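Next up is one chain by itself, shown in structure tokens, the form predicted on its own.
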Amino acid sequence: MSYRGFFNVFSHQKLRHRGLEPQNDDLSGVLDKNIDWIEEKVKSVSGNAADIVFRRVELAKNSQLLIIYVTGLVDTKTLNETVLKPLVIDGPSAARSRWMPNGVFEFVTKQLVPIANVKNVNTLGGVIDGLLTGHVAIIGGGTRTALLAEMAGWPVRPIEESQSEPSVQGPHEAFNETLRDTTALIRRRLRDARLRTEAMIIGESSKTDVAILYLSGVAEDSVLEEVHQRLKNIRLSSVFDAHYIEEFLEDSPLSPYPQVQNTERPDVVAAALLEGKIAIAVDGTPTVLLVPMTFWNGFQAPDDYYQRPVYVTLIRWVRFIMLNLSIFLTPVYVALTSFHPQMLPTNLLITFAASHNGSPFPVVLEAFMMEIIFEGLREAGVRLPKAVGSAVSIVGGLVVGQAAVEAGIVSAPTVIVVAMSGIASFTIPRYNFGFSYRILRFFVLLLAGTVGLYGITLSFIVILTHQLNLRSFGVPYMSPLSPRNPKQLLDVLIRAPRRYLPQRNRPHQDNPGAKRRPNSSGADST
């Protein structure tokens, strides 16, 4: 039986279905019988799963312990050294030579098992949940509690470089899929006693561990309360990735713009916490969610804070121009060649006309075809293995574009314009933010192919109005540009030297009762 299948079998719902009602789940009424009954029940509920190990240890006369764990979820080396060896080799002699006023089990829990993270549970459901999260259950006959010793030891991916947020300068390490490593990497960079970590479990079947991280006194209480409320309202059977819960956190899930920033970089999370944001880490995924998010968070890259401000300012303007080209270049080309040719220089118009001569399709249809082919090649490059993905994208683009032009299906200027729009979209640092512009490009192209420049103007007004009305946990999406905050504008399209940037990490006691608003940047600038 697989781990997930075993998990489902052990869910509380299945327990209730099998007749183990909550009142019967209480170990106070179970362990008083004997550990044979416990072993039988666990085997019955799990279908006698092969990966569950039951080990009995004779500690003293008439004192028997039952040890239960799931192979593959427990570090067997630690189990042998810290539990089995002390119990099997040292336990019996120690038990006979020492005074045990409160019984064998208490002697084991307090003096024999050298595990840092242990806890007592008094329900069968608690024991099962512990087994499924890498704990070893130690159950003694005649006692009313069971001991859970944490010894999680499943395979873990090492800390590697971020694949979605590479940087030329600055830190390169990224999160892995282990929640404990995620919180440790954040604490390593943010050695602040105000850093708070709250644990939650989401997913009726997966029971995924979720951690909420924030700086006490820096994060806004209203945003923190809203995060708690939205996470509690999530009803999912399983959560295998942070993106499962991302859409539950967004104010407008149907908007093309992401309202939750996601990152794989510890430095970005640490900087965001200093700005008053709240991080949500999910076990089993390297992605950490940050709220609230603004438009400029998707526009800025971590590299912006590891290079000279003059260079960063230039790059941001280039990025802003490319961002607009990615959405408006192809529609403007279609509008000018199809509806407003009189606005083009004569030589350029003659060139376009000569290139399009013989093409069986109108320009707008050519543009749609090439945009779809471009997106298809990009998707193929992402899905294929790395060794062939880039080759397929490059060769496919060159071959398909050249063949289409030579066959007279599309004109060469259309291929060039669509390729330039695609390249411009690659300059957007955040993947999900760039995806929104890929969607909007088709919307603008449709209006441009229908009514020309009037359609582009209309689409611009619609997009801008939507951006101005969009909120992320109550924070305007276009802040600090709208509503305007002059101090924060020093870190939007320009990046002023750090000495001129506003102080972001302001302790609550230094400014009691102050209304803080999260900054727009994605990394620390203090």
Second form
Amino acid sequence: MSYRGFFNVFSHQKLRHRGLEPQNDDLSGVLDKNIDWIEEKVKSVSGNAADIVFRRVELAKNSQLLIIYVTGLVDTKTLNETVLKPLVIDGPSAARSRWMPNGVFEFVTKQLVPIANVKNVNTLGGVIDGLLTGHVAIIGGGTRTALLAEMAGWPVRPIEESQSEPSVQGPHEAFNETLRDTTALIRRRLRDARLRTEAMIIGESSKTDVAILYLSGVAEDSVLEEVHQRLKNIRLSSVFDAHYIEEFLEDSPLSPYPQVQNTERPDVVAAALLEGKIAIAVDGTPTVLLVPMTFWNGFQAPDDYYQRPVYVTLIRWVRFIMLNLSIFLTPVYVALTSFHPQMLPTNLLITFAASHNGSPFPVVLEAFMMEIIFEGLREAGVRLPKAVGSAVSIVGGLVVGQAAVEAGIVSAPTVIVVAMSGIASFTIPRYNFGFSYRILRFFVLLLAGTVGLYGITLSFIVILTHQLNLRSFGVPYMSPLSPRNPKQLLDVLIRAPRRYLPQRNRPHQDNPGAKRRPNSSGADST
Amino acid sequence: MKVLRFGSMTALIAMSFLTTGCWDRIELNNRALVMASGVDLKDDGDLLLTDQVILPINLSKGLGTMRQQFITVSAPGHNILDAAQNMQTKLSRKYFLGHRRIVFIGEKLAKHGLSGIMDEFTRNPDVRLRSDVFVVENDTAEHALHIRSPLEQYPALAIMKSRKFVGGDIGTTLLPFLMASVHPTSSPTLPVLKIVPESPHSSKTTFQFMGRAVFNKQLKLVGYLDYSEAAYRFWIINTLSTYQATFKVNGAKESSPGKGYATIDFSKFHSRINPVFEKGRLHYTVTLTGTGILRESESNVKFASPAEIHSVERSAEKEIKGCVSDLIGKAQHQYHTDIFGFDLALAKKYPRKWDTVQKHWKQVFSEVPVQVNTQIKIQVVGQTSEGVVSPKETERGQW
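Target state, the form predicted in complex with the partner chain; input state, the form predicted on its own:
Starting with the chain above, the whole complex follows.
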């Protein structure tokens, strides 16, 4: 199945879902008027938009064709080659020499326009919808149907290297903003007939194409059903990014943890599909959503599978340690220095005492200040233009780090600890997963500064309880560690050599008794 | 509604923290970190508590390590906490004992008895059980806390470290002392330090690690063991980790004084205390085994054959056997304190008999015959077998 076929599908669905025809009398069943009338009508509906082009071609005497398209959405070169050239240059002579029992229009559509993906619509609304999705409308006066030729060719970003998930040794390509490129990149990696692509349109105004991708027979039916259900329930006027949808997909949107994995790498999507996950691609965004997500997906970097397993195992443990440092290092430091100094080694305590001497704020306040300043620096570094970025790092590094310590405003160990936990949070490979730990750090820090180690223990229990309760599309967030599935643990705490990895690493399901149907034909649309 | 409930829940949780008064947060800037304490008995019967408190300001960057990094403050009191309260009135920061590694006890107080101050050590949760308690031989703890040790930032810790390097682990004093104190028959001991000049002609003084102070069941100091006696005691109770035994090798010429000594650096120690009832009479067999490396030999032994090595081993065994027998005799007849765990060995082997003996154990211990056996093995004789100086020259006494 090519992406063209895919687009064919979505158009039908769109008409079904949106039900445009009956809503607007102006746009229904009027294509048998002459083309002047149609041109006027389209102009009035679109408010005489400057980017809608009307082109007339005279094929034979008294037989004019009206060609309408939106400039910018249509590939002009293809238009010239495949529509205008046959109609203008070859058309008249062909029309003279042929017998056309069904009229000129039928002849044109059947024999003159060499385009793979064409369809007939018979309403003005259908024409307008087609125009807005990059079709060229060919209308012959007096006929009941218009020909829509799919010729989308708007400006697209080329396939570039991934910005948010760089890889050292693996594939480098990342999705761009075009949905059909996205689906093509995935399909190029999975030459599997079981790959299903379903289309939806979400957004009243943006009418964004959304595709659901999964491997039929591998993805859980229940999860798939849930995805359909949740996507259908979305009521949005616009969808400009996958994250618009992500919020509606999550089981607990207020949880600090992301329950939908997002990626911009085709290799990650392909691997996830093989694991039985379901991908949701949204037009206009390079991000593809993957559900269900578990806690451990937050740890797995794409490079984990392109490097040697022993090294990856080590790195995973480093990440795990760093993850815990990023959330607990500053709170433990605050708790130990202000509540339980007897737990520190004597020499360390003396060093701390020496550097705290004369600093005007309590340690917990210092830590809060530095954490917020650190977050601010990070945010500034992300938002600012690249040219200004170096200024931020200079100001951040020198002024905050060094001058503040020398001036005695904050103590050096606090700066070190905050910087270390900040760096630790950057080792988390999934960008949005790292956020959750930055939020939680403030929560733990507050408790640590109020009741010491007791507060840290308390917050640890709260966080762990939440993690264990959390579910993503029915899959426990901490699986396969809890509930335990020993075989799948080979790719969680370690990365076992590939030959020992289970071939289809499917997320643990709540109801192991429920058998999957052998061929989930009901969910297939193609 | 939901938002309102969330807000009120948050407020309630926040209030539960703010209104419980559970606020024992004390900034480091408000803590006086006590590194070492000393307790003395004053002439009027009160205690004098002396503390070494670190001065973090002098540790700060750029000031170097030349300035004194601690202050020594004393305060009197009827008991330890009374003195500590008086101490607090002299300090601008909260008195904090959590890092006190070492406690000095003046000899006068040790002779008077430690039962009073030990109560505070067990009752106060701030006191680390892994701290070291030293008796200051022939001097006061207050004096000892004023001694400077040029090698260490905190001089009081110097004696702890020297003890560590002659074979005792840091932080292993207080807990065994307390355990022996509460045991019905065992007697506790404490390590001892002495204030000595750095060298015979130096006016500066330093600490020296001396050995062990022996206490009776009333926790009164009854006497001292010197360094090697203390080491042999540890050997008997199986806690010795390093010791070098120096002894005279058999066959060395009697006419060359100061010569003929050899030293074995032991690495493995084991002991077995075996109480034996024979014909209704109790006697003990103490078997000490040790393996070590010959480090020094000023004798004319060539170490060319196993027989020669055996003869040196025999000399070592004889020497150690003599020392250990003397030590046990000293404890039996002079101090009347069981510091070797003979009681525990008997209770383990003859639990029934132990019940009858227990009541007058002090007397039984003082009179019981003890047979000491030693088995010494030299594993390695070092890098040379024969000494560099030929035996002939050794005989002539030339170096």
